[in-house]
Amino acid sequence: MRVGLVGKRALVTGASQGIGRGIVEVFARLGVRCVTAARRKDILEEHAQELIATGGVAPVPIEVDLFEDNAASYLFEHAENALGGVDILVNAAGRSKAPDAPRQTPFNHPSELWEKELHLNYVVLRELTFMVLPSMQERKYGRIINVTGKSEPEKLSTANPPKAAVHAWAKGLSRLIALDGVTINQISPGKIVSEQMLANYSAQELEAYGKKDIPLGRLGAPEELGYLAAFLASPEAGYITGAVIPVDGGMKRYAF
């Protein structure tokens, strides 16, 4: 896959596992210099060594907790120093639920938990985007990719409102930055194999779900989403902006 990404510089949040990690693996193989951000630096460092061993470009791990005050500015400054600039921002951070957390969010779920989800999935994402935008606009090139969710929630969830907000916010922003050579797009994943997924569901449940609800009959791999992210990050995708693109094995039931 040749998409003109050699030498591009990317900041990827949520990079220690799942979708974020899969995107970094694809980027590194395609010659992208990445700053990888997550709370668990040891995992980021181990992954960096694996990528180097397989011929990928070595990422720069940065430990950060996005719930901390000024986390976005801390991460942006360190990424700028490490890379000399950010051409691609991938917002892939997501809060891992505890194995004993309820799968169905109750209607009277505490407000502070709704606020935490909003902070991680919309507020920090927006802050990072506005920090990288000026230099992207100055260089007349930039790619912002947000990993969000589907727009047809099956149940009440703290994650749905902020992800829907990202879709609406990004669509409006796309119209303001298009002539500056900067695009912003959303990837809406279906059931993708991740640490969180494996912690919350048994192998039998995941297999049964895949066969019953996913036309392709299986869960997706993080790298399969990573290839779309790589295309959206490339110069070849310059005419795509403000879009929400599902990667779900056909799970989405509606055409629009």
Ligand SMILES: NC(=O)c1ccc[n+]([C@@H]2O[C@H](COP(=O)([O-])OP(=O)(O)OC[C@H]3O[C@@H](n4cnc5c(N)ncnc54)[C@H](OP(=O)(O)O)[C@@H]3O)[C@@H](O)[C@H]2O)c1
Given for the second form:
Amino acid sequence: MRVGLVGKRALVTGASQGIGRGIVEVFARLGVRCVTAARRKDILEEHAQELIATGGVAPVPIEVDLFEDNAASYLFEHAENALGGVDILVNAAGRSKAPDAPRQTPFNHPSELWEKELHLNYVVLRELTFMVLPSMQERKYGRIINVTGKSEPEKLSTANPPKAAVHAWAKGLSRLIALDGVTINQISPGKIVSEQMLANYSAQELEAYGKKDIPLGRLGAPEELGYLAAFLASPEAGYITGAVIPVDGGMKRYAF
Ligand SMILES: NC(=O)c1ccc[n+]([C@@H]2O[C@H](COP(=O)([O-])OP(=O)(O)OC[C@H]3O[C@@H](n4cnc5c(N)ncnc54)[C@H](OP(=O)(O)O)[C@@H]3O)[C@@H](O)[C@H]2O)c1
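Now show the form predicted together with the named molecule, given that the preceding structure was the form predicted alone.
Below: every chain and molecule of the assembly, starting with the one above.
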């Protein structure tokens, strides 16, 4: 099977590192023109050069801090101008904890820090979705893919409430837009090698974790989510919407 992605246009947030970058890697090789967004434009530019050198479609990097006021509208306008329209939105920006936050979130963690994670992991992606939706509905084609997380919290974490909010909100939205040719789906990563992971855990900790807690015995690679994202973005996945699909090496413990 081939996925029909040649010539499609995607806006990918969180594209400088980890899962977002892995998705761009796969998209560019399958003929998708991407606007890549993150704060570190130098990394986005280097990656664009690597992709061009290896035969991928050249991405257009955009520097944006999603904590800034009006970040979503700034990003949307730049993506529209650069691409002439957005067929695919991938919301991959996020973090499971702030760089200076404790590994274990205390129960009395300050409200503004809970709200900050809600903003980055839910509010901004909802705003961006509403901005890209009208023209997707007009063209009768759109794919929204949110990179979220698992719904089985092992400990208290500021990341869990926003991911659960995305799952519930997207399910509702999927029903409203289904007949317009627009789908919205979530990819729920298990433990994927990323900058965030490498900053929070040592290489030995990650290897030991993979052997002990992941049936496939290792952490995932960002491109392994990229393949699912490419399928979900394609016309061939038009009958899948409102879903939360894990890519986790079998890590999820429950059948439902
Ligand atoms: N990796 C995993 O195992 C795992 C597991 C469960 C869920 N997730 C979720 O998957 C998503 C991607 O995670 P990842 O592991 O790929 O993380 P990562 O390697 O840390 O990458 C995060 C991306 O988000 C961007 N970003 C962060 N804050 C931003 C801001 N304020 N403005 C604009 N861009 C921002 C970063 O770019 P800049 O720093 O250049 O701005 C980077 O490109 C996150 O929502 C995470 O919670 C990941």
